[in-house]
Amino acid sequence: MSFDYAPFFRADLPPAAVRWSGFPEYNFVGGHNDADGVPVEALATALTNVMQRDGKRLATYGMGYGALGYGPLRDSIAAMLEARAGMATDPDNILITTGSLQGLDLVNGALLAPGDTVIVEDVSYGGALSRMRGLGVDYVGITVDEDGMRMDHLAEVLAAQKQNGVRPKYIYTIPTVQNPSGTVLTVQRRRDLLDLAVEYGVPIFEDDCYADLLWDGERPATIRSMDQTGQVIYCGSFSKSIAPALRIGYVVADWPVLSRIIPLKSDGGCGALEQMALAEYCPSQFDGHVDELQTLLRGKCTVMVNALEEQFGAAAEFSAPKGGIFIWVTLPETVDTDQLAKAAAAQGVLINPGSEWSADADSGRRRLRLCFGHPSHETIRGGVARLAEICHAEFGVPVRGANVER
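Just the structure of this chain, alone, in the form predicted alone, please.
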C-alpha cells in the first residue's frame, strides 16, 4: 500500500502523465527528425577532441565563460549567423539555452504578465500559444497567406490596439519556414514588419528555428539583421538542424535585454558536453551536414505530398512547404481534427490537430499538422493510407470510389 499524495498536489496541476510505452506505428507529431540524418560519428569525434583539449573546464559552472554559455559555441553561432543569415552578431549578445523553448520561456518571463497582449500569426507554434495561455496573456492572430504574415492585417490590428490603449508586449513571428504553415515571409514584408514595429514601439520576437532547413529558394535576411534599434529579439536552435535531443538553442538580443533575462536562467547552465561537441563540430561540418539533411527531408516531403494526393485527393488542401519537417493540411468543414486525432491515436496514428496550432482554436478544427521528418518513406505511405481510412470511417472523407479503391 503506497502513500496517498493526492491531497498534497496543487489543484492547478496539468493531467497526470501516462507511462511511456514507445512510439506508435505511425508517428506524425512532434519535431522529431530523421535518425539517419544525425551525424553520430562526427559528433562523437568532435566531443572526443574537445574533451581532450578543454575537458577540465567541466570543473566549474559555466565552464569559465559565465552565464551566457560556452564561449567557443557562441563564437561559432555568431560566425554561422553572419555567413548563413547575413546577421553580424557579437558573441556576447548570444545566450545559450536548453532548447529554443527555454529561450521562449525566458523572454516571456522578462516581458509578460497576466493581462498583457501579444501579436502572433493566426497559425503558430502550439508551444508558444499554450505558454501564453498559461501566463494569462491575450494574443491576437494575424492572417498568414502564401507569403507569410499579412502586413495590411498587422497594420489594422496595431492601429486598433493603440486606439484601445493597448501596447502589445511583442510581435511573435516564425518568418522562415513558418510552423505549421511552412511559408516564408518575403523580404519586403520583413521590412514592413520592422517599420510597423518601430512606428508603434513594439518589440519583435523572431523565432528562426527552421531557417537552416529551407530548401526552396534563397534564405532571406533575418529581421534582426535589418534592425537598427535593438528592437528584435532573435531565437535559434540546433534541435532541427542537428538533433532534437541535444537541447541546445540560443537567444540573440542586445545587452539591455540579456541583462534582464540572465537572472531568470537559474539552472546552473546548459548541458556542457552538448555545447562543447557543437562548438567543435559546427565550424567545419555544419554547412555540409545541413545540405545533406535538406536533400533527405525534401525527399520525405515529396513522399508525404504524393501520399496525401493519392489517399485524400481533393479533400486535402495544402501547399508543399518550402522547407522544414511539417505539412499543414486543411480538410472539409465536416471534419473535426480533434476527434480525428483521438480516433487515429487509438489505431496507431498520431497527428497534431489544428486547434492546437491556431490562435483561434475553432478555425483550426478542420486542419492538422503532419511531421514527415522522422518516419521512413514506407511509414509515411502506410500512415497516410491508414489515416485516410480512419477519416473516411469517422467523417466520410475522403469519399471512396473514384479517388481510392481499397
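To test you: the structure above is the form predicted alone. What is the structure of the form predicted in complex with another copy of the chain?
FYI, this one's just the chain on its own, none of its partners or other molecules.
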C-alpha cells in the first residue's frame, strides 16, 4: 500500500505532472534547436582547455566568484553585449541564471505580489504569461504590429492606469524577434518606450533571449543600452544560440536590483561546466557559430513558410519571422486552435494554441505557434501536411491541402 500524501501537500499546488512519454512524431512546440547546429566538439574542447587551467575552482561553491557566477563568463557576456547589442555592461551587473527561465522567476520573485498588474505585449511568451497567472498577477496586453509593440496603445494604457491609481510593476517586452510574432521593435519605438516608462515611473523588463538569432536586418541597440538610471532589467540566454539543455541565461541589472534578487537564488549557483565551457568558447567562436546557425534556421523557416503556403494556402495568414525558431499563424475564424491542438496531439502533431500565447486568450483562439528549430526539413513538410489534414477534418479548412482536393 502506498503512503497517502494527500493531507500533506500544499493546497495551492499546480496540477500533477504526467509521466514523460517521449517526443511525438511531429514536434512543433518548445524552444528546441537544430541537433546539427550544436557545436558539440568545440564545446567539449573548450571545456577540456578551461578545466586544465581553472578546474580546481570546482571545489568551491561559485568557483570563488560569489553568487553572480563564473567571472570569465560574465566578462565574455559583457563583451558580447557591447559588440553585438550596443550595450556597455559592467560584468558585476550580470547574474548567471539557470536559463532565462530562472531569470524570469527571480525578477518576478523580487517584484510581483498577488493583485499586482504588469504590462505585456498582447501576444507574448506563454511561459511568461503562465508564470504571472500563477503568481496571481493581472496583465494588460499592448497591440503588436509589424514593428513590435505599438507606442500609441501603450501611452493610452499607461494614462488610463494612472487615472485608475494603478502603477504597473513592469512593462515586459521581447523587443527583438518577439515571441510569438517574430517582429522587431524599431529603434524609434524603443526610445519612445523608454520615454513612456520614465514618464510614468514604471520599470521595463526586456527579455532578449532570441536576439542573437535575428537574421533579417541589423540588431537594434537594446532598450537597456538607452537607459542611464537602471530602470530597465534585461535578460538573455544561450539556450537559443548554443543549446537549450545547457541552461545558462543571465540577468543584467543595476546592483540595487541584483542585490534583492540574489538572496532568492537559493540553489547554490548554476552549473560550473556550462559556465566554464561557454566562457572559453564564446570569445573566439560565438559570432561565427551564430552566423552558421542563422543560415540553418533561416533554411528551416523557408521550408516551414513554403509548407504552410502549400498545405494551407490562403487559409493561413502569417508574416515570415525576422529570426528565431517559430512562426505565428492565423487561421480562419471558424478554427479553434485549442481544439485543433488536442486533435493534432492525438495524431502525433504538437502545436502551441494561440490562446496560451495571448494576453487575451480569446483573441488567440484562431492562432497557433509553430516551432521549426528542431524538426528536419522532411519532418516540417510531413507535419504541416498532417496538420492541414487534421484541421480540414475538424473545421473544413484548408479546403485544399497536400495537393489533394478535400
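Definition used throughout: the rigid core is the maximal C-alpha set that superposes within 1.5 Å between two forms. Numbering follows the first chain given and starts at 1. Note that the structure is a prediction, hence the values are computed from the model and not measured.
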property: Rigid-core-superposed Cα shift at D12 between the two forms, Å; result: 3.1
